[in-house]
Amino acid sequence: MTLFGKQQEFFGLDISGTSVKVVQLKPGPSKPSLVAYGGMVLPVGSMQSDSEVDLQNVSNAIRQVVKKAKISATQCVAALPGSGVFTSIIRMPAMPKGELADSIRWQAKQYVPSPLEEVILDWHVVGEHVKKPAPGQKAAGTAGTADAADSAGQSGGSGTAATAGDKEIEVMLIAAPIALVRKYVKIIGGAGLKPLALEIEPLSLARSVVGVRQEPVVVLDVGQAGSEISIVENGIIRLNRNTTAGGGALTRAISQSLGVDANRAEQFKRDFGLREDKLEGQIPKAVKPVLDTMVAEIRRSLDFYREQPHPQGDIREMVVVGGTARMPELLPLLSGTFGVEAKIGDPWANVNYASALKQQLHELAPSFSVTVGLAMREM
């Protein structure tokens, strides 16, 4: 099992804090076709627990969903929550492949916040550049940008006139806690399935709702437990940030402010959202502190990205996914605040499916974005 690699005959499995979702695709001449999909809600707190009973309950839920959806594969690619995994893009001198693994492991000690013996380390060469010359010094030549490699440690780019000493490579570094990986492997195995690979959610989202586009795009995943902010450029995750300001925090804020139970608050959030003409504008006032936190994290991400040189241009688009993506007036708020076009991500746009499913899949799109991305791996 790897974080990167080519696999076949599998389905995408998304185990979040609140639900289990599955999608199986098959390759097609122009784009993959939908074979099966399904999902179910998990008992509250199931994935936050480490008890044998709770983990087996999650395994049983996966087994039920797979059976009900009529998934034919017994192998899966699953997503690890971005909040639990360290990711970073680092630059280092270009060197022979034989030396790269040891060098990256040494570099990782400087970046990964946990001891390396407590994490599974994976990496992926994503680009190649000529070093910037020192003041008064001319560059030896120019280098092309490498495509994302097919497997860990492989790079497809090559320079034109620069020597190896003039080049730098960009490496996506991923460090997943061993305990987290073992937990997911145990849950998947308990469902009678084989995990082919685990990957971080931002990679799945980049694949399903962005694709390989040169221009940078912000992906905002507003989940129940929190929100994840990614900036994707040419198919590469350039930045990834997490915040606890998610759908659950919005619901709790409404519940506490309006004095209603969680179910009622969730309904208010979905039906009225940020509309000022509903409930005398109480909901926008109640959720303002949560939204302020979310906005601040997005702004930090944008500011950090814009401080770096990016020949592909500025960010003009934000793709919003997750269960809260359809909250009324959220998209206009994001568009107005950041001066970008905010829109709901459509993971089904590059998937063939029966026309009779169009409306249902449209409604499920924000919640199934990670799952579809997992199922699209290597297609």
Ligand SMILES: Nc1ncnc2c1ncn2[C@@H]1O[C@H](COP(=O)(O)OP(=O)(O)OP(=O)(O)O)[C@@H](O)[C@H]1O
The other form holds:
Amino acid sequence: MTLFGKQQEFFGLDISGTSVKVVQLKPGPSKPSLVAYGGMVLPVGSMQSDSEVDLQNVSNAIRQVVKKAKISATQCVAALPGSGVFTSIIRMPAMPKGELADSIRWQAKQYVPSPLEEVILDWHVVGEHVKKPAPGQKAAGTAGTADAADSAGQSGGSGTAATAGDKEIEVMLIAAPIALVRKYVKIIGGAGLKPLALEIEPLSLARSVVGVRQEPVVVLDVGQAGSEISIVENGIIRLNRNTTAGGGALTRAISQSLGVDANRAEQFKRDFGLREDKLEGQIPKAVKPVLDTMVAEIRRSLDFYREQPHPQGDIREMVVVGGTARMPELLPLLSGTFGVEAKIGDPWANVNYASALKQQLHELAPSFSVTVGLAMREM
Ligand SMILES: Nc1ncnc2c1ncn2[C@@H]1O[C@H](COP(=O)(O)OP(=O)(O)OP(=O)(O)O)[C@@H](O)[C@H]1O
Ligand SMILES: [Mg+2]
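Output block for the form predicted together with the ligand, input the form predicted on its own:
Below is the whole assembly, all chains and molecules, this chain first.
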């Protein structure tokens, strides 16, 4: 963003394990307007590899999507996969600004599972409390990522520290492996584009499908490779977890259990989902182990949140995104299991677009939630 003159043009780029999605918005008086969007499937296995040829294939796919969608920007904001980035909220005593960066780095050594030389470390102060009677530093969770912390003040060592005293602060640590960041930068550069920023998916989702609200919300993104669970409260990611229980695993389970090929299994999944009255209830039975894994991880996340002080109240809502959000009967299962209102997230709710696009955008909504959130950064 420039203070004066034209704002830098950029678009949101979501490179998943199997597809590339792009969205460009432009700022508007009340909400941003859609400029362009598009997507395509990646060559199988290309994103899972680190070979030059595969990375070039991904770059080429991005080039094609950008051209086809008529994206005018050459700069992008991209998402790093949640499964590859370590995040955690830690508590520590409030201290003068000058001491904070060193202290956080020292703390990070204890929490980040890989050597600090191998990661890019970012941090944001996300909360400030009066210290409780039993002091001590304690991890508050494995979490998503933040610059959602912008509202709370500080990040990356640049902010003003809380006043020292009885207060303790909550700091979100984000550690992205340097190798992963290099890979993304290389792919993006290979497509002739410039990365303005890389962020983690829960942050994009908090922007596109949660927005400004105080009450805690669970965001569940069930894509192809897996599911990502985050809890967003007051614009801040309180927690973030990943599982491999995603759309791909559901299709594989159906294919194996019913003895049909992957295409057929995919069609069954989309047409019948968890309906007991179709194919003699074979699909819900086939996918039960995958759903059990997902449910267990969501339960762990909810339990963890509820064990912490949560002055904003209990969680009543679950926003479900990712292509699998549209699987028949998934939402009622989630609502029933967790006693929350599960609904599909709509990233287009705060975007202006031509009414002729309504139907198509509605169908793409769950899959494009991360992409729209990336495109909304700083708007
Ligand atoms: N109507 C539908 N019913 C059930 N599943 C669907 C439907 N439409 C899409 N899917 C599934 O959604 C998944 C793709 O979702 P999405 O586009 O969010 O994934 P992704 O972002 O590419 O992957 P990931 O985030 O896991 O890396 C696929 O597994 C696909 O089978
Ligand atoms: Mg995704």
